[in-house]
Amino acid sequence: MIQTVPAMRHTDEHYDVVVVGGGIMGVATAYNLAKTGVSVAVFEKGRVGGEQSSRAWGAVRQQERAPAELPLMIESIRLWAVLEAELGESLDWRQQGHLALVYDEKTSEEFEKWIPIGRAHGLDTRMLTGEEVRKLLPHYRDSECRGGLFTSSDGCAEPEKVAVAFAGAARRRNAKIFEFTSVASIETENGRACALWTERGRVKANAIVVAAGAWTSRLLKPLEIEHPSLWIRGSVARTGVLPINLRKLVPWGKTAYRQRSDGRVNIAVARAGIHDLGKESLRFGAKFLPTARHNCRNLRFCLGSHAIRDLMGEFDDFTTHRTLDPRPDWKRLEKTAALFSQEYPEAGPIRLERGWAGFMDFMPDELPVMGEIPGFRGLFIAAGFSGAGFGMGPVVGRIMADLVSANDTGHDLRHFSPTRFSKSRG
């Protein structure tokens, strides 16, 4: 099957790797790439980073990941410790720990039974009394706290920064960088895929690689390639300077909140999201009912603007919005800044000075889809990463280069298989 887009001049530019989307899996998997000397492209529509990738509240996390993932994410973390030396910036990556704060008896039992997994992992994950809280988060006040789950080699880094660095070091390397550069479609030819149509033009390649976050689906439909995603917005907002030192870890609790290196802090609504309802939303909804009903109590399901916008088509055109910028639900994210208030009564009153949301990319099964797609040859998926991608893209950027290259990626990906969604067409 060959798809083309008509009006568009034909440039017929060459790379070995072309990789769709410029947010960290696209430009990660761009610099280990031309790091061996592949010549790779990305093409990215709006700005690096601009979407979801600098939308994250920057928890880099091995806690309470699915068993599939934590393999991954122990990789990931090692390459985090080196990775602003690697990539020749400042990244804001602090390893002082994750901490889910505790309530109540079924949050305990639930992170009780988790801690065998992490320490089957071997991960120093343990659970601390509320007194050892309170030693760790001087300024902590809340006397509801009964104790939390602590692994102390998580950390975190600044998401506005970390794509950014990717591109950099992968320009460095010769990769180039295409922002403000849509992809209108893939082209097929004979079971492979050989070319995009872009706003350059056609431009071939001997394979590529999707990386598009919460556009993939769409991306992927002509091709009848099903990629069962949602857009789940999520949100978050940034506090003046606080007169207290909370350290650089990241607490989940009544809220989840991570201090920047200026004394602000990201404040993130903990454990909710909205879907905004639209035309994903009719495709994939009965795929999506046993998670919706697990996660009944941290999902709202939202019907206005967004969903007469996408099912009058405006998102079906990728130039349209060349960064998604929903509203932030300012109504919690203003009780999220009174609970932390009350946490943190010596930060003095609370001033939001920004608030954002981004649209995350979530599968039924909350894990992520890599490798080749079936019936397709030549073409590679890095999407799916439901809201818990930022802190595995160094090791995503890694393995996606290593499958393009047929090398051994030395992780079993078969939980995130392509195949599990997309039969095989061969």
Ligand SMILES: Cc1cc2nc3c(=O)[nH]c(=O)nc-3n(C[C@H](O)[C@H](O)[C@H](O)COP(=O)(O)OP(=O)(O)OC[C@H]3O[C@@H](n4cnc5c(N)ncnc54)[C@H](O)[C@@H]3O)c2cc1C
The other form holds:
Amino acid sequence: MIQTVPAMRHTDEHYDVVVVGGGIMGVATAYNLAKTGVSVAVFEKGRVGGEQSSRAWGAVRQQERAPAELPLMIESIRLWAVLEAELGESLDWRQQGHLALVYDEKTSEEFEKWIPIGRAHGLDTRMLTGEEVRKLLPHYRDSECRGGLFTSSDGCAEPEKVAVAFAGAARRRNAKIFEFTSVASIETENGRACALWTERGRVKANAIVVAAGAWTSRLLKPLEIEHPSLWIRGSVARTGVLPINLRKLVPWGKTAYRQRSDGRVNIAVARAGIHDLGKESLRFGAKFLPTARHNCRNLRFCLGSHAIRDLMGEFDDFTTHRTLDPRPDWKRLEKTAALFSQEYPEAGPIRLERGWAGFMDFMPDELPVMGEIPGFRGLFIAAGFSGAGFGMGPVVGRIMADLVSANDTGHDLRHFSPTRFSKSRG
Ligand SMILES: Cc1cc2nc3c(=O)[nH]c(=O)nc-3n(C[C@H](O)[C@H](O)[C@H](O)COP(=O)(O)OP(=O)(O)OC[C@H]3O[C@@H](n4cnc5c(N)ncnc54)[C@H](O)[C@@H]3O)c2cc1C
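Right, the form predicted alone is done, so what does the form predicted in complex with this ligand look like?
Starting with the chain above, the whole complex follows.
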């Protein structure tokens, strides 16, 4: 199947590998390929890291991961520990642990169930008592807390820095990174991906990696490849400098928060998101019913201007939104700040200096999609990270580079198969 965009021109450009999308997954893949001497180019419709990858809250956690993801996350933590040295940039990486606080019996039971999963993979995850929590967090004052689930090897980093650092390191190893250059379509011939149609023109490649985040299903649709992901809007706010010390832990209590190195705290609306209804909801909604039922307390649906804009085709074209910049859920963020105050009264009045939101690309089983697409030789996908991909970025880059190079990845990737939702599985 050949799709062409008539107004565009051919170029003589040819790369071993081209990557669509300059989020953490795309640039980490390009970096790992460039390290091996492969010629690689990344095409990014806006700025590197502009969408999800810079908007994340910054948690890098193994704790509470699905069993299929855990081996990858464990390797990712090892890669994070040396990443600043490897990329030659500060990423504000801190490995002080992840702590999920317990306020009710149900959460406590869920956490207890997860501990053996972590242990089976060699993690030191354990339940802390309320007293132990208060020792770890000296300014924490919520008397309702019963304890917490703690994994000391988890960490956090600054999302605004990481994709940019990967891109810089990739460039230094001769990768080409084209910003503000969208990819309109993928060309295939005889069952093989062979070129991209970009704003620069046609670019040939031996292999193509689609790491287009929230846009992946739209890019793959003309090839009739079903990638049922839905956009979930997550919101984060940043406080002013607070006179408390969270000891660089990543706590997840009534809200989720992470103190930055400058003393400001990123507060996120924890375990909750909004789905702005649109065309993809109609296309894929049925596949999400079990997840929606399971998460009904945490998920809200919004029928508003997004739906109209989507129906009018605003999100069909990759140049209309160079960087998706959805409206933060200020109402919930203000509530979140009030919950934070209950836990940390000594922080004083919380002023939110700025807030932002991002569309996370969720899959029906909340697991990512990684692999070569059956029936399309040389076409690979790394997308659908379901709101938890920032921490996985380093290992995904390593794995995708090995997949493209036909090396053993060292991981069982069957749970992440690109065709697991198709009627005719490849
Ligand atoms: C509010 C929020 C909080 C989060 N918090 C965390 C957290 O604490 N920890 C965690 O692990 N994860 C977190 N996540 C999830 C994490 O950010 C994502 O899973 C991860 O960044 C996904 O990376 P990506 O490279 O797949 O996607 P993206 O970063 O979205 O990158 C995809 C890129 O592809 C580009 N693109 C798309 N289509 C085209 C095209 N046709 N041509 C050219 N370029 C194209 C886009 O412009 C975009 O830059 C959070 C996400 C959000 C939104």
